[in-house]
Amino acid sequence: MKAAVNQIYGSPDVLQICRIPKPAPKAGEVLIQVHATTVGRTDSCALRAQPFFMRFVSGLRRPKHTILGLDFAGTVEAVGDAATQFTPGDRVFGLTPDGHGAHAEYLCMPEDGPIALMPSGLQFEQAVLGEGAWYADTYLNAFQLKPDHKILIYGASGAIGIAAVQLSKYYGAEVTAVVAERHLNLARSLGADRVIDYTAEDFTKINERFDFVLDAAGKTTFFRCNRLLKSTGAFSATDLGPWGQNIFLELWSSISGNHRVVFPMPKSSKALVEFLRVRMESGDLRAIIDKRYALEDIADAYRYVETGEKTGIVLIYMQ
């Protein structure tokens, strides 16, 4: 099978399209023929091993896992012994348990892992929204978002931000989306109650207070957004922040008891993917595809993601 392989850390130039043996499912696993996957910020950080301390988990000198890719949608080709939840031919989607392995034509997954049947009638490329929705729902659950809450989402045009707007509306919250001018109509179409063009006005100076502020782009800070929060409000971000400040701010928030900053660590599960399946079936959640690349051109997909200008999902399809 073909796979995008990175034997060393580095820029997208280190990626090579290689032919490697097709995996065989072990007991309790299913073999999936991958039809669609994505490249996101998680993959880009893993490729470059940034921040550096990631190497203590992913491999100090060289990566332990040389095939990246978190999102997948495809077809079950075979099942291992004692695997009973899926049958060959099933159309499935999900998240790789360890955040790697989907940038290949075939992938083995534990059947009790974060994998579910795709909603009927959905195309494969419409089902690879797991990574953005996974992060978004993690933060919204950390906020304990409820119908009477007001949330501001900065960077509401990326994969996480787009999912956060849609899921916030599902939870019944009032949503203010902050995006660039070219994304105003997109944010409105996702259900945002108010849309702010950050290129035309400083969103931190609006005369409004929120229960929660989510930096879905990882490009602002708690100190800049603090004045937007109600006295009991909380801030979270999808990035460590300058000098890793968000980790220390969350620690201080916990010690002081004010809980002004929350920085949850996402954990994938079958329950999460089943939740996403139901949300897609009901129309509460849909994928927004920015660009599509063949697996052979995956390095270009990484380069585009690293511009920080993508809208929604950067899709990789298998030929």
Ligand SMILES: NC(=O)c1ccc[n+]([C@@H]2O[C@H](COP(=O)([O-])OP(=O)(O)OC[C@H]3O[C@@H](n4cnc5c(N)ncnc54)[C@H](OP(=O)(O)O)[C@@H]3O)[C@@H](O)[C@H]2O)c1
Given for the second form:
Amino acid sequence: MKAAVNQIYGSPDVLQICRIPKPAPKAGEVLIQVHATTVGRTDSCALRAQPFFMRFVSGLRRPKHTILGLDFAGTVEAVGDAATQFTPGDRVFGLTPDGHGAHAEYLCMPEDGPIALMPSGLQFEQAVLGEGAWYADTYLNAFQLKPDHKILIYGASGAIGIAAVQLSKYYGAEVTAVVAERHLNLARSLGADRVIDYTAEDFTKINERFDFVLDAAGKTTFFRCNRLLKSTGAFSATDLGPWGQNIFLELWSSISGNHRVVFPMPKSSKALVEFLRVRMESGDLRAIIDKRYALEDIADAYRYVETGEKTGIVLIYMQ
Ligand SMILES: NC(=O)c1ccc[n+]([C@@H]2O[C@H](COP(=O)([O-])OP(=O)(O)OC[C@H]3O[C@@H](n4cnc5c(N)ncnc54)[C@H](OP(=O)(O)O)[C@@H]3O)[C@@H](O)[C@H]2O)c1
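Moving from the form predicted on its own, what structure would you give for the form predicted together with the ligand?
All chains and molecules follow, beginning with the one already shown.
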């Protein structure tokens, strides 16, 4: 089978399209023929091993796993011994458990892992919104978002921001989305109640208070957004912030008991993927695809993701 392989950490130049043996499903696993995957920020951070401390998990000098890829959608080709939940021919989607393996024509997944049947009628490329939705739902759950809460989502045009707007509306919240002018219509179409163009207006100066502020682009700080929060409000962000401040602020928040900053670690599960299946089926959640690349051109997909300009998802398809 063909796969995008990185034997070393580095820029997208280190990626090679190689022919390697097709994996065989072990007991409790399914073999999936991958039809669609993505290149996301998780992949690009893993490719470069940034931040550096990632290497303590992914391999100090060289990557332990040489095929990246988190999101997948495809067809079950075979099942291992004792695997009973799926049958060959099933259309499935999900997230690879440790963020490795989907940038290949075939992939083995534990059937108890984050994998579910695709909603009927959905195209494969519409089902690979897992990374953004997974992160977004982690933050919204940490906020315990409820109907009539007011949330401001800064950077609502990336994969996480787009999913956060849609899921916040599903949870019944009132959403203010902050995006560049070119994304105002997109944010409205996702259901945002109010949109702000950050290139024309400083959103931190608006005369409104929110239960929650989510920095979905990793471009602002708690200290800039603090004044937007109600006295019981909380802030979260997708990134560590300057000098890793969000980790320390979360720690301080939990010690002081004010819970002003939450910085949850996402953990994928079958329950999450099942939740996404239902949300896609009911039309609450849809993928916004920016660009499409063949697996052979995956290095260009990484280069584009690294610009920080993508709108939603960068899709990889198998030929
Ligand atoms: N470490 C990890 O493993 C990991 C994994 C996932 C995500 N993340 C972090 O999560 C964040 C979001 O990732 P993502 O994949 O959803 O999207 P992304 O690729 O970071 O988002 C790009 C979007 O953000 C917008 N944007 C750029 N600068 C902005 C600014 N100053 N203010 C508001 N919007 C801005 C861009 O549109 P415009 O330029 O037109 O505004 C573009 O639509 C990233 O910062 C990433 O580092 C980290």
